[in-house]
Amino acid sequence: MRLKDKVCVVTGGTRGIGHAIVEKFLEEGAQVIFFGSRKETVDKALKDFQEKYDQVEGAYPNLMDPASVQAEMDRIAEKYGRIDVLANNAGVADDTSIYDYDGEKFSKILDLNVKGVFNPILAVVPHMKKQGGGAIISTSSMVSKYGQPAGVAYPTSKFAVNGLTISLARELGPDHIRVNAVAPGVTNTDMMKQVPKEMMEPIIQKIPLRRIGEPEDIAKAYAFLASDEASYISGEILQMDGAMLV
């Protein structure tokens, strides 16, 4: 129960590894508010997650339009009287050639991926500096370290999340608001389920732990980074990729 009390709100939250953050951050004790981008799958996920749990809720405000944001960022501050967690993990993958991008294309994966991480942080430091505190986590990726040979819009989004945990770290540090982030490597999200064995073979031999990540694995060092077990951790990059070869 280590994050017993604490409100906790995490973005993208209706499946994959930000389904698990929630699950795992309701399993600690926390009091979780989740965003999807539509009402169905919201409320779907919501459903799923009253079967064992009554401390939470979903919501699916536009992440692109701060306004949006800061309306709900606002409204779950008035009703818990606080917020000590934002867990941002709505993003989207690519794997587009160069030869068929286009500028929109660029942008869109770009706004999604750094403005639907800039735009809860924006909206929730006021509160946290008022209440005196509070712990921001963003998901980045493996290949914000290690690039990848397509879709050059994602690892770009993913050193831009780099930059911002880093530099909030350090600005935020002195209102006692530690930024950190956790770069999975491969994990066994839906999109990995349908790939192939034959295929996935190659990919796991690079993986000296000799597995892919689970959704579970991930959730359990937000939960950590999000608990006051990481009390002086800030502006960390966590990789957690099983020490993959590249």
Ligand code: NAD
The other form holds:
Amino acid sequence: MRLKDKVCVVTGGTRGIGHAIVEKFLEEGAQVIFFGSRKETVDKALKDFQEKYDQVEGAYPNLMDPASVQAEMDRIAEKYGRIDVLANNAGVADDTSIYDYDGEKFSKILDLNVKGVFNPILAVVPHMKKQGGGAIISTSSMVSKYGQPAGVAYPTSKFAVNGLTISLARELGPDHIRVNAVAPGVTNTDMMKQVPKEMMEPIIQKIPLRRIGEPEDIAKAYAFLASDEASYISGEILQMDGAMLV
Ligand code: NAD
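Having gone through the form predicted on its own, I am curious about the other one (the form predicted in complex with the named molecule); can you provide its structure?
What follows is the whole complex; the chain from before opens it.
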């Protein structure tokens, strides 16, 4: 129960890694408010979580709209009295060739993966400062170390997540707000389930731990970084890729 009664907001909590983070936080005793993009997917995930846990609710502010996110964060802070943890997990992947890109496509990825991380941070830090501290964790990616051979907006966005993380750890440290990121490698979410087995084998052979990551692996790191066990860890980008070399 490392997160007992901590008020935790998780973006992109309806499926994949975010779903596992919400479950892990609930298992650790947190009050969780998770965000999704649409009412239908939020309601579906909420029903699923509520089969085992009571301390959970869902919401669907527009992460790209600062006013929408601010209103939701203010509502949460008003209702629960504080916000201890922000888990910025929502994100979209991309594999468009540079020859097929246009500015609109590039901006769309950046809008969710960077502004969708920045806006929740902007909305939550006044509450965290007022209450005397908090923890912010964002989902980066192994591509923030290596880049990737197509879909350049995606690694660009994840390098930006690292930049936000390292810089805000310095700026917010004096307010006792820790800022970290987790950088998963290939992780078993809906996206990966569509990859045929014969394509997965060569990928697995590049991973020294000889398996792809599970959302639960990533969620464990989130719980640790959100908890007081990580009280002196800030500005860290935690690689979780099974030591994969690309
Ligand atoms: P997923 O597609 O299963 O889940 C994405 C989540 O983001 C969903 O909960 C969805 O509601 C939310 N989301 C998507 N578009 C949104 C929008 N416009 N507004 C609000 N929310 C939106 O993906 P996943 O694999 O679980 O990815 C979660 C995070 O992990 C992402 O930031 C992704 O970049 C990162 N990541 C994934 C992998 C991987 O191999 N799966 C590897 C490295 C990093």
